[in-house]
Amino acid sequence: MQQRRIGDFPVSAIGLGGMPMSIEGRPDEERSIRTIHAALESGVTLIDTADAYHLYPDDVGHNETLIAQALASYPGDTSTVLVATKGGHKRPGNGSWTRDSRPEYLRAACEASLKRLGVEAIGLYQHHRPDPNVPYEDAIGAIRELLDAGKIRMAGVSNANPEQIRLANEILGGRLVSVQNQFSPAFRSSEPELRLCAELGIAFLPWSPLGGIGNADRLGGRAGAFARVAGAHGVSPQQVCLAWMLAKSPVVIPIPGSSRPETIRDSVRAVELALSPEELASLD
């Protein structure tokens, strides 16, 4: 598959993301690692995870571990593939969605995802989203301490605008290597982000680039000339939705998220849609 970068590290230019597999309407278990199964056999090698990524109070983490699961009980090779997790959001149950940026919780909850991905290093830990109740800058603090210790090989923040970017790359000393934020023909509001991270050459991981769980079979009516480009290639409007985003810049990396092996397999196909000028043009 066609190959981008994070950081010095090379990964496919289409990603998993492993939300769906763990919080409401999750999967069993067997077609969870089918799934994760499918996408490394599409040449998939970045899995987008979280500590938050679960349902109940009692199985915090449940997406990592499914994720290490899958990786250990794959029987190819996974030496190439970046498990990309994230911490400062906790689900503490019904539902609901708090945050926790202190610096002594975030190292607590790096030392719980090293635990359960089962490894010395976590390849990519992100700032979840920003606490409200705690300085950007003692979050991002935290992170670069875990950093320079080698708890984390690389730093990247999450749901960041344009100035705790900057304060980030700053705090970690140029070692700010991605922003996930989302980003969708719905959600437009992150351009800005996106453009800011092409001049500083940091990947930008979209999140939810298809419209959210339950949205992206939509993409085709809420986006008329989606679906007119995938009728005209003979594709889905997904496949059509993610080759656009590709095509807005190299530090652009897809990350959909997936609960079943025939959805991943369709996305990850993006990578070979070739889209003319005036079909791009058309969907913005």
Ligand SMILES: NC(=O)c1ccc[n+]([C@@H]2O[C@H](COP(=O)([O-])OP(=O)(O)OC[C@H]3O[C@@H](n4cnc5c(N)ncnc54)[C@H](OP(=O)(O)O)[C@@H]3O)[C@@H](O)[C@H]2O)c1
Contents of the next structure:
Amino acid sequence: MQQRRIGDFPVSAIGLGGMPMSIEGRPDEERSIRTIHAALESGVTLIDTADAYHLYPDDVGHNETLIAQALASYPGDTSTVLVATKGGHKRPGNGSWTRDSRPEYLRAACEASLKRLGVEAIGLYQHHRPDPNVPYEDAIGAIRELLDAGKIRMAGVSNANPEQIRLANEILGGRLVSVQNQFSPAFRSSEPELRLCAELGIAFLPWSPLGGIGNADRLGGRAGAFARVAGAHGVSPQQVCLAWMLAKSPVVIPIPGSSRPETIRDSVRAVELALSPEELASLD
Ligand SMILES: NC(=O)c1ccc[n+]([C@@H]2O[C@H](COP(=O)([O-])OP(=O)(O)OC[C@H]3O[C@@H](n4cnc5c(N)ncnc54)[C@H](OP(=O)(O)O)[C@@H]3O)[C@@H](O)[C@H]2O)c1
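Condition change, the form predicted alone to the form predicted in complex with the named molecule:
What follows is the entire complex, opening with the chain shown before.
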């Protein structure tokens, strides 16, 4: 599979988003493991997760545990796989998402993720979302300490605006390697962040690249344009969407979520799909 880079680490140009396997509507464990194995068989070497990808208050880290199990039971080589997790969100129940970026909380969350993933250092640790109750400097300062202590190998941020991206990179001493923001045909407002990442050479990981769980068939109401190009190439509109994104910049690494082997197998084929400048313009 085509490779891109997060920091100095080569990863597949398409990653796997783990969220659909752990929140509302999640499949059983056996299907999730098959999905992760299908991703690995297809050459995926980036798996995105978070401690907050779980359903009940008592199954925090469900997705991290699943990924650790899938990697352990995979018969092939997993040494080139980068697991990217996050801290800073909580799911106390009733489907709600709350935030906690207190440095002591982030430190404890990282320790718990290390245990669940069964590693000495987390490949990529991302600050999940700015917390209005904690200065951003303090939250990213905690991430810097984890980096300096060797608890995490690389540091990223998520849901950050251009100012926060610059600030995070400064606090991390130029060691910010990735930004994960929402970006899809229906959600284009993070284009300034994408451009900044391209300028700084930082990986940009679009989250909900297909419009989010349950929306992939509609591609945010733009399915018509994507379906037309898909028809011309004999591929799925979702592949067209991911190929369109990949063409935006070499720093873009989409992480489509999957809960079925078929969907991730389909998504990875986007790397082989070359769209003409006219097609890209029509999709824009
Ligand atoms: N940083 C953040 O704040 C944040 C927020 C949200 C998500 N994320 C991350 O971003 C990842 C992706 O976002 P997402 O899962 O919310 O949404 P998404 O990737 O836009 O959509 C996921 C859904 O698309 C379907 N799908 C995937 N590939 C497909 C294909 N080739 N053809 C048809 N359908 C396809 C999947 O269906 P099946 O389930 O049937 O396979 C899945 O339910 C998440 O998994 C998570 O890792 C991060």
